[in-house]
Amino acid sequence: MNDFMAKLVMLQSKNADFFIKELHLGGMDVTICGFGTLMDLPKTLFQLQGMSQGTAASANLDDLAARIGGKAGLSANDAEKAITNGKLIAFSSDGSSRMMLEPVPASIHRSVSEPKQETVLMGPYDAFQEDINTNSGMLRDKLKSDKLLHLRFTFGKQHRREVSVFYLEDQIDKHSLEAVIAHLRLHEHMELDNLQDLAQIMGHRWWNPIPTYLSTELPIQGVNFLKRGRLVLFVDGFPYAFVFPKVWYDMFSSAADRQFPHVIMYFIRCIRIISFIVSLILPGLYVALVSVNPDILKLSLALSVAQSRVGIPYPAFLEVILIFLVIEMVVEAIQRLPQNIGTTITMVGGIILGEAVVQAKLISNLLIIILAATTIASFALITIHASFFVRLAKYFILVMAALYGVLGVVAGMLVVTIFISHITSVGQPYVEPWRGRR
């Protein structure tokens, strides 16, 4: 027994779903093996028998492969990889000659469905799913062009995972393409189990809260970015397309915007920019004007604000911190609870909680308004990553406002701007206007 056969026997002894079967195929006695849970074995065997019927007896495995559409001449290492990828391997009795066959796959992938995370206002309602081949086919179906090129990489040694890269040859920025390919080839030995691994492979620094990639589950978005000179990357097992490079304007721009007239499109994007600014500075501005610089307000407005805080036993800074931490818990609960009860429970809980804390003189009525405006504005941005960054950055500006008042708000915004300006995505500055931006 050679090394290849010995490994197959070991696989069979350790895996209940691994099979080794003798089969008469095309006038030859061959042995087939694979993982039964990754293929529909009865349909596969029926298909192979049907393909081999009516053919002359094969003299060897290479001849048989040519007759039934198999791939012969596989090395032992390639055969082992093909087995773990769900392929069917046929080999001679001594194991010295091997070929790979495409089995009928098992129904372990969900069908194309509507998007779960992104809302479509006007456009197709299909979304990417976990199978990388399905995602690649959806992209090619949406963008029928001979300029659409496809590269494939395999990551990991113990747990192999495929990555596909798509780009338009006549639109792609060459520097971005070279940077992405260099990152991928340099880290092919790494395990790719989650998005933190992907970010590390693409050069993202762990302390940076702003991802240097854009994720989308909408094929129309992927096509839109390809036409604008970006790369679209698929990772097997993830129902998203990852876009490189990413620029700041992606937080406010969506492909669905172009379904509306230009005036409405730019109006919507202006609303998103205003929402970004409001969600960043409004809590800090409240603390600055109430605690540090109340003299900036008109007398009537200052008296109204002071009256709303009568009886509250702690400073405005602590008041804002406490209520915003409660809101963070509510948002997290919405994401974790089942959809059929999560929204109802958190809405009722929020109303009861908000009414109770105001009646108990723990927060002011004005802060409730600011809290609602800030929370709504933070979710008006395009990507969920942008919302997370805004939710985090507002606490920094809040601290600066508590220390230095309105000057602290301005300084905080300046620091945030400098931080964003320092970021690069696969070598491209994050705040540089992209040449293909539309």
Given for the second form:
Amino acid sequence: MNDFMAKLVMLQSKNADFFIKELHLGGMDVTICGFGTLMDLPKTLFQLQGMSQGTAASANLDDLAARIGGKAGLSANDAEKAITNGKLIAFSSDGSSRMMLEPVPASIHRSVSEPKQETVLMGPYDAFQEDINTNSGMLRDKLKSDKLLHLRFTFGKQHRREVSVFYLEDQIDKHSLEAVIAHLRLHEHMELDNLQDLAQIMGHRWWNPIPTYLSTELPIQGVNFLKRGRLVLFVDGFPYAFVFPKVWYDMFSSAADRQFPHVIMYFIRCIRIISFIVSLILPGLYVALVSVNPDILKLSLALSVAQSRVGIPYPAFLEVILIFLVIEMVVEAIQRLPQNIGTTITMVGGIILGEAVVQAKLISNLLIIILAATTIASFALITIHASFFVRLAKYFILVMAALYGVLGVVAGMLVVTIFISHITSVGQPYVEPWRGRR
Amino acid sequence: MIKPLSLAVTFIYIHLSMSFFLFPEFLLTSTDAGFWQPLVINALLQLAFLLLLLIGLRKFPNRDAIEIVNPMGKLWSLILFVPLAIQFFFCALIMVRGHSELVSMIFLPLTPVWLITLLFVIIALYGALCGLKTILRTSLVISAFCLPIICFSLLTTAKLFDIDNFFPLSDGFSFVFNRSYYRTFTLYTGFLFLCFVPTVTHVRIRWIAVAWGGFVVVLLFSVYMPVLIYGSESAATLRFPVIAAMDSVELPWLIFDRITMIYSICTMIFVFLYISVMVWAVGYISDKLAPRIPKRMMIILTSAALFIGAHFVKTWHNVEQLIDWTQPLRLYSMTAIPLGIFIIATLRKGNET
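Switching conditions: you have the form predicted on its own, so give me the form predicted in complex with its partner chain.
Time for the whole complex; same chain goes first.
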């Protein structure tokens, strides 16, 4: 028994779903093996028998492979990889020659379904799902062009994961393409288990809260980005298309906006830009105007602000921090819980935040309004990453406001702007608008 | 489109950031009437040197000033750029100290001044560490919000103008003998940061010329605004004439008590960026002249020196003294560097061909 056979026997002894079967196929005795859970074995066998019937007996395995569409001349190493990838391996009884066969796959992938996280307004309802080949097929189906090119990479030493890169040859920005391919080639040995790994592969720094990729689950979005000269990347097992490079403006614009007339589109985008600014500075501005610079406001306004805080026993900064912590917890809790319990949290949170804290004179009325405006505004941005970023950055501005008042708010905004300006996504500066091919 | 625009905007605010606090006061005290004369003469002088510098830089595309001068011998680089670095440092110091005083006056009367200085220094340090590319990009984003607000608040003062105050048109050229006149050069040296821009982005003369025109108009406005409101004699007695003039504007429909507030906040952002550029330039010069000291280290050291230096400038009188002391340095940098780069670039180009 040679090495290959020994390995197979060992695999069988350790895996309950690994099978080795003797088979008479096309006038030859062959042995087949593979993982039973990755393929539909009865159907596969039925198909194989059907294909090999009615012809003269094959002389050797290569001959048989040519007839039933297998890949012959496989090395022992390749055969092992193919087994873990869900392929069927057939070999002669001594194990010296091997071929790979494509089995009928087990139905372990869900079918194409509606998008779960992105809403579709007046567009097709299909969404990407976990299987990389299905995703690739969906993209090709939506963008029927011979300029659409496809590169395939495999990541990881222990656990292999496939990554597909798509781009339009005549539209792609060459710098971005080179940068992406260089990053992928350089890190092919790395394990790719989660999106943090993906970000790291693409040169993302750990301290940067803004991801340098854009994710979408809508094929129509992917096509839109491809046409504008960006790359679309699929990672096997993730129901998203990752778009590189990402720019700041993507926070405010979405392909779905283009389903509306131009004026409406710009109106929506203006609203999002205002939301961005509001959710960043409003809490800081409250602290600045209440505790550091009340003299900036007109007297009547300053008085009404001061009046709303009468009887509140701690400084404005603490007041804001406390109530914002509560709202962050509510947001986090609702995301974790199943939908039918989530409403309970909404209700309890609503009662606490809406009425009780104000009546107990713990939080001012004005702050509740600011809290609501900030929270709503932070979720008006396009991606969930964008709203996470503004949720985080507002605390920095809050601290600056507590120290330096209105000047602190502005200085904080400046620091945030410098920070955003410093980021690049695969070579493309983050704040510069995307202009496609350079 | 993006890059030349952000450079032009940077050019404007580098001059603008100073033009509202120190500059009008100096100009108003330098002569009794006809303020446009010293202003226009200085601006034209600056334009001449600016063009010399740009033409010199254009002869060697994608090379900065130091790279152009270096092949002629290290000595020339040292003679030209060490004073420039010192000049940049003192510019930053004057800005930091002057503006922390101003912030303390307008916004934060209870906060200790060193804490305000610290804010200026830390933000400048962060900007400088991120590099000029980042600062240029930031400038564009920030200007999109701030320049309209600044223009708006300047224009609101127009309703108080008394055109009679514009006359007499001239008061002769006696200002040449006035010390205040020479203090105004503090503003005009700002353009020297362009020496180091070519490695980051291409400098287009047309854009810079337009930016120059823009800032001269704003400058004229900032000088004549207090004059047109208060008359030249009373305007000259004010400490911060622009701020005082703007304080007299009343807008019932605005939620802010005084328009000065939003105006000063917007200009303060530009001051932060200005100091960033200066600190970055000091780091860049030291990196080119003494590559053994890491650039980041030098930038951090410069910022620390700024903070400590600002501590020693105790009063407003000290700030003015500092401006007077560094005057020769400024005049030297403003004239010698454009001339030097122009001559050296022309000579080298001649030798090569």
